[in-house]
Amino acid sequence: MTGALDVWLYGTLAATVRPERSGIALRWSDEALRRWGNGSRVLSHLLPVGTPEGRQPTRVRVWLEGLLPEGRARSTMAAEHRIDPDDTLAMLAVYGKDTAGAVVLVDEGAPDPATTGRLEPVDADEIAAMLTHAARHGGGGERLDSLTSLAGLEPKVALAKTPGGWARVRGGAPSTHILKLSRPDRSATRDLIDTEAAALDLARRVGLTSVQARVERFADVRAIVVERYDRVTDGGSVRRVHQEDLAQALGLSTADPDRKFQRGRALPSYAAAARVLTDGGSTTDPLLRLATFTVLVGNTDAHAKNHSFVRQDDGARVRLAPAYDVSMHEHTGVSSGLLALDVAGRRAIADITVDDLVAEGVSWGLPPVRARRAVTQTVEATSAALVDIDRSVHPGVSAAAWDHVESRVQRLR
């Protein structure tokens, strides 16, 4: 196993993590205690600042594993650097300098990563090579990729957009965009990136996200380019914003990728996501609106890794992250038709009604009138967005995909 790593968060050396037999030990720094105070959840719902060192080694390991990709992507990334894929710290020693959120992991005692980051310009041909490599091997080699760690099974490439063009990130520099290659033309889900861009367009119009996404061509390959919501560009500098996903917040290990789906289990669930928000002092209305939108567009892949919480640098504020990684699935003919997270105990997306969505929100503690307003306003806003959206901007989205969304909106109206 690798040695210890320092955890940097919002420009502060927050903690050090090191391997131990029962998991991974975390020791908070004096700087973290002074800045955020004992008990702050600025890093995670699961790991409050000031937790005694070695107290929760399994939780620490699971949370850190949540920063890494799953399945073949993780195995390939490990093999390319001759790392045991189960050695979480060794993986993060290589890939942890640009992760989801604001966490940056470096070797213990290494300089502040803000002082070591650099960019390497890349052209369209190089980006095409990165995307092709990621699709074939599940990750990027050192010569190609930015050595970024992004959770999930889908192969991704992270790059920085600069005034001069695209660049790899190295040594702790933050990426600004995530790129995913389109699926093969023969695939039943060949339009996945197209419907993702369209679903995010709808979500922006409904007020559920600020994320910008578009489908672009790099040399001879098509890819979706998604702006990272956990990055803020201010003038010429890029600032990281911290987030954690629902699986991390609940301490769910996604070493088994199936674990991010509810599928009859108690966790993960919308109710658990609501508790994370209320524990952080936020209302749950946005979560109910997102759950409603998930049903409306037929997004059966809205699992625990696709729901996240933004944790601001003051260590006090928590809010639901903007909608991301949303797509239309029901028109493909290969969709299971089952939601990733249950709504009022129901799994089949075709069975979900307005009353079910309201009941789900009420179960979290929302007053019935307020829950119904959140649901019906989202249905009406999505109906209006379907009228307003310029479908010519999304030529890869079939009429069947639009029809499925329209029919579900009309049914719930």
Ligand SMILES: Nc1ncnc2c1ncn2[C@@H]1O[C@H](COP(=O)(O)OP(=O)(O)O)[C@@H](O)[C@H]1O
Contents of the next structure:
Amino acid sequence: MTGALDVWLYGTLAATVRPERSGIALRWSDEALRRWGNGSRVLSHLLPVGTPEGRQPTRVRVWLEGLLPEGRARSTMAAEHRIDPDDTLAMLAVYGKDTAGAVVLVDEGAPDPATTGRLEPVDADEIAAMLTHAARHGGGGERLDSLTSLAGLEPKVALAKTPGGWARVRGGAPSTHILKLSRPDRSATRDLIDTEAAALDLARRVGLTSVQARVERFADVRAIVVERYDRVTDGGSVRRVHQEDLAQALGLSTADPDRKFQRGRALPSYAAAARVLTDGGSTTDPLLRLATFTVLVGNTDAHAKNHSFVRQDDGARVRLAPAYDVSMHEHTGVSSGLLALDVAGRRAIADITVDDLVAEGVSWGLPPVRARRAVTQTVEATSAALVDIDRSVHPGVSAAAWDHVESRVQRLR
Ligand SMILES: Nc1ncnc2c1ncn2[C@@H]1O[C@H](COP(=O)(O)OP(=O)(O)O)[C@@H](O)[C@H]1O
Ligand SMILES: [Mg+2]
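Which structure goes with the form predicted together with this ligand, now that we have seen the form predicted alone?
Complete assembly follows, chain above in first position.
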């Protein structure tokens, strides 16, 4: 078992976490209480500021675990540092200095990570090596990696883009981009990063994301380069913006990687995501627009870890994160054809209608007229985006993939 870790958030030493028999105890700092006040959900929907230490050790463990990669990626990253993959604090002691959102985890008593971060320039060959290493071993390896932690199953590395080129991040410096390796050429889903770049391009045109993404080649390796929406560049320096995903917000442990899919269960669900938004003072129309887009592009992977919530440094209103990790699956021949989150109790993506989407939104409390407007506007905007988009920018996306999206849009129109 490792020792305790300090949790830094928006420049404040917000809390300390330490192992406990049944989970992990979290102690809020006086500074966090002063800055955000009792009950603020600046860190998480699940873990309001001021909750007494040791009150919900399982919740704390599950939330922190949600920062780590899943499945084989986690166990091989653990093996690389001879850590028990279930020892969440030990994993985060190594990989927790740059995570999704604004949390920075350091050993208890270590200096403010804002003062210790550094960048190490890397060239295309090194990036290619990091990505292939990530594929073979899950993580990037001690020597090579940025030592960052991101959820998901795809081999990835997080890097900082500087005026001088790419750099790996160390000691608490923030990364600015996520690079995900292409699936192998022999794979039925070899175009996954290509359709991700195209789906993000469509989502941008529909107003569902701010994320810029493109497929690039590093030496002999292809990867998608995704700009992080949880980083803001301000006059040369990079600031983190906090986010958590839906599984974290609901306290769902994704130690079982299937648990982030609904498949008829009560949780996760769109309704629960809608509640996080309304509890945080936001409207749910953007979520219904995203759900509609998910159906239109045939994204069967829109599970609880592919929906997130953003909170600014005042901890006030929550906002649905820009769309990310969206891609087209229906043309591949190996798609389950099932939505990750049910819509009006249904999940066969080919059967979902405008009325189902409207009914889903109405079930969260949206007035029917507003729900219908959100759905139909998204269908129309996606239809227009399909006309406007420059397909030659996405040469890796097959005609079959575009056709699937087009026919889905026509059906919903
Ligand atoms: N553009 C982005 N900006 C900020 N965070 C992101 C972005 N894209 C992904 N993430 C975070 O990184 C995690 C892993 O990325 P993702 O693209 O979902 O990988 P995978 O394909 O392995 O699921 C996500 O769960 C999310 O927390
Ligand atoms: Mg993902």
